[in-house]
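To begin, one chain is listed below as structure tokens, in the form predicted on its own.
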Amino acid sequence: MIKHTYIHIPFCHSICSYCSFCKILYNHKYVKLYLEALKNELNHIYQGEIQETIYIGGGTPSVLDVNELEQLFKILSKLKKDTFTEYTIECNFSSLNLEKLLLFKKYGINRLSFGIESISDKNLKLLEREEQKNQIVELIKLARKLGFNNINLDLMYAIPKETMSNLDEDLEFIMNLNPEHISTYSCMIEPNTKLYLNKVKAIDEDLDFKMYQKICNKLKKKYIHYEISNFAKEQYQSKHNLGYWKNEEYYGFGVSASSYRNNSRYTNTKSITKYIKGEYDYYHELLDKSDKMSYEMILGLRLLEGVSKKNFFNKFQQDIKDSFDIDSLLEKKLLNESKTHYYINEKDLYISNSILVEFIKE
């Protein structure tokens, strides 16, 4: 049974220099057509299950005006929820206001995710973002006053030419806002982004690692480090992302959205034009048992608790040790073992990709 849904809203008021996600500048005409296509896709694929999590991402969903947001929420009201459903929307401070927050409350949104990235003027200029400290503080206060008690803030680090003192300032600011959840991202210079096209040089790898260590050491004083890049207060781990990392099936609706359903992974077209015409599918991969076992390990080992031996056996009717060369990884101390789980030692999480490749199906 599918318990998770992701909705992609690709519209933004401006394009950040680092962003490689599927996005388009806000256009009222296209929003109307897009929401109609989204409604059609959801009606065609969704099978009526109660959803444990719904996540509206982008792009910047909060750039939609109040009427467009109401139309979106009415479309999504087809998704069945219960009192425990985690319902998240990504927001940008410059496109949010009281009226939109009240609309979120009306339709059951109970988790807000804000991309702060940085408060350094130097970093913001390079990233082409316009966040203002006062605006951030006031909107968080307003959201709290309205009863939003599950807030995530995104922090970007290893931004080209960033210093440790810049990072200290960002960490201090974000922690003072006291969010329930913090997601961290190393600034990657991806093809087809402005940073890439402008030939901006990535930060030194050693400094990237030192910044990651600083973030972990600082945030662990107040938060649980539960996944490579994610930190949460007790009971506030992202249920939606845990669904991904535990290799559970999920719906993905919207341009470029991914799905995992009926033993297959799907990726929608990145073309807004094709999507609006109803030409959704771009890629489809049917998974066999060994594929699913590989995903189980690659995704699950991102979590600090690792992969459950019992859950793996219940899913696949065989032990992890009979499926992969675990002994070799244990001998090299690349993997650790408890009575219940296999996991990557916290000190090795930064180089986890070099361990996870061991589980990629040849």
The other form holds:
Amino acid sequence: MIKHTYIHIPFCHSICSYCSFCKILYNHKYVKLYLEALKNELNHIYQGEIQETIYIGGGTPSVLDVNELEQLFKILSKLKKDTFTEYTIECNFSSLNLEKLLLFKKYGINRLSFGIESISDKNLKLLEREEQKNQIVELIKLARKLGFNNINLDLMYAIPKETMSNLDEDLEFIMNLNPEHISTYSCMIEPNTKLYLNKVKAIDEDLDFKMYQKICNKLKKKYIHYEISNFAKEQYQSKHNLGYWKNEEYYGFGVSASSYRNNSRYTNTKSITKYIKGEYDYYHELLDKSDKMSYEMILGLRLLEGVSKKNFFNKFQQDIKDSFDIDSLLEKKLLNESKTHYYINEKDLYISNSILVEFIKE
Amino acid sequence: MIQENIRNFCIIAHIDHGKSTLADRILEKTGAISKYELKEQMLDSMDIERERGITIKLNAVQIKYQTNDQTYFLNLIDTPGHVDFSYEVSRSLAACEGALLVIDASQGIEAQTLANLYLALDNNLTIIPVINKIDLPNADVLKVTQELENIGFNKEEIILTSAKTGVGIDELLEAIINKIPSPNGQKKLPLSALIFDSIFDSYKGVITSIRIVDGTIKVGDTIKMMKTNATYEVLSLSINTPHEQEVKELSAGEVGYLYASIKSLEDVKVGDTITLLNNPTSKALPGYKEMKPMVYCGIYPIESNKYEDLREALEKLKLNDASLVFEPETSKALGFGFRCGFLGLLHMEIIEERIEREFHIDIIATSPSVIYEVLLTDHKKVVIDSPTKMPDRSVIAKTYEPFVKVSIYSPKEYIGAIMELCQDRRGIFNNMDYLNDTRVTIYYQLPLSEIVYDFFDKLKSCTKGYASFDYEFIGYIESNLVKMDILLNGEIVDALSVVVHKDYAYKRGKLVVEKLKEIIPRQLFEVPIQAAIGTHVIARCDIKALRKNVLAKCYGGDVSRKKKLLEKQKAGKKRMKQIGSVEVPQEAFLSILSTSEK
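Switching forms now, from the form predicted on its own to the form predicted in complex with its partner chain, please provide the structure.
Every component of the complex follows; first up is the chain already shown.
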């Protein structure tokens, strides 16, 4: 049973310097062809299960015009939903307006995700983003008025040359907006980004960690820290993302989208021209039981609650402690155990890769 | 073969002065090989030799040369150019009556030029001075001629060549015929043959290079090695033209190869005398010396399951190289490995490189050590070939370390820099000679341990590459030595221990811990690195705890990538050595080598 769907909309009005996602500049002609291809892919692959979550990400899905958005939602209406379905769309503020919000409402969108990242001029300049504080405040007010009561805001930190006081300013601004959910990431300088090509240097590891600590400490006063980089008010954890971390299956439609189905992890082509021609040309990783067990651990240990012993047993008919050398990790206190779960201590989350390698088979 | 028409000679030169190219040209000129067959440096048969431009193993070629209605047989015996192999050089010199002293027209006389010349003179060889590479744009024939005059040659006897273009080769061949005497041994005397080299061939077994001094050796003879008393039957004899050609016998003055059913190179000692079992000569040839390793280091496989492969590799290398010694050694830090002894640093580097290149085993080599002598309080003397074997300080009465006499040849403008370097390495100045107006020879007495680290690199860099050096062992001298341990997270890492002079321990300890801090990545916890003498810590640095190793974002599209990233980290982890709870990259073990002031 596949319960989650991800839809990738690769269009943006401008390209941010840190972005390594698959995207192109917005263009009517391409949007038309792209939506056509998306429809074909979805119709071809989707098996008709009720979807607990649908997530439209990008790129910037909200840059599509009203007609294009309507067309998109019609394509997606093929996906079966029920009253509990979490239906998210990623937006930026400069492309969003009342008309689009009303359209979202009409098609059942019940969660909005905004990439604010930062409001400090210095950071925005480096990130090549143009966000207006006033516009943000107004649009969020408007969304709330229309009944959107599940809003996520993204906050980026450890931006090259960022200082603690820049971060304080961003944190305060975001917390004042009182979103239900906050995702926060340290700025990674990844290949194929402008930052990388311009040889921008990442900030010092110790400062990065201090910023992370500060964010955790501040947000924990109002939010539940439930995943390395995610915070939510009670009941507002992202169900879609929890699906990934609990190693559940999902569809992924659109250029560069990944899916997990039929014991395989697929990633579609990253070339828009190929995608439009229907050449999905995906990367394919066939998983055996031990791969799946590895994934269960390396994904689940991102959650503060950790990996459920019972779920693991139900999935694999064997216990975690019989599948991995758990004892030595417990002994080194790199892993902790409750009655129901194994989890990484909060203080070690930021070095979790050093622990997760133990769950990778030779 | 008429004995009067034989000429046995070798070519001696500083490294890179064109010895092997000159040999190639002689082979080509005399028609021994065609131009098509001529790979560059025909005589060097190992890949490493050809790449590094160094002749490691010896080779002898017989060349037929017609002149004045006579056929001459020239035996060209190739010698290694490096000081590490000076005993091998001296034995191959002993197989000759003459030597071509080759000097690069652009470089002039260098350290090994003189070292080899003196060895040749010790063996009473006739020397033909040759200035080579005269085709080079920066050739300075006049200057080099002067240098040769300063060491006692006449201008008239110097031959100018370019092995590259072939200029002067005919003249050189005439000089070989006319100046080098024919061998003066006697066929009628009992057999006396010098072993000047041996190699192991995986098909034929041990092949021994011999020079017949007196008498005759025939296929089927029963021979006796005078040092080892081993006897063998001669299975075949051959010469190298450079195509192998079997012969029935070899007589006084001739050079060739001998095959007998000899299993291991250890049974054939270079410098030993071969005679006939039933008609032996009464006196062995002079000059035999047992070769002793000068430098030791530990060699460990990075993956501990490669220990047996490493043993096999060392055994195979030893078949080819009797001067390599090794015995099993265990390190707490590195597991099972071998303590290996080498003639010198170059020899060590070549063996390490061959293990990795030819046998595909990744190894960790610990820092090289010389052999120390320790007089204990109970008056016993012990020999220490590894820092870990250093006795406790309470039972040590005196410590001694090997010293060498170093001769450095350099343009005079670098005298200051060279002296500073030698002084810094605990050198004792002996004297200085001017070779001509611009070049000097500086003599220092230095502890061998100070030159096994990075002396040569430092010398090259402080003289812009102009200086060269050579050294000879002079003996053991009392010295205040201590063992310096390196502790990681409070635990001694035995493979990083070194023996140092007490006065220099602080400086060295500081450099080592700083270097290790750069090399060892952050760990999950803070790791102190300490240098200590006994229980006394003399230097300390801390590696900060790892703060960040996380994939901050992980959604649907990142999942496979995340696993790949972790797989990569896992592979990286595997390449590290786990020492206690600290993961140490292999470079750390080499780092002790290159620690010196920036």
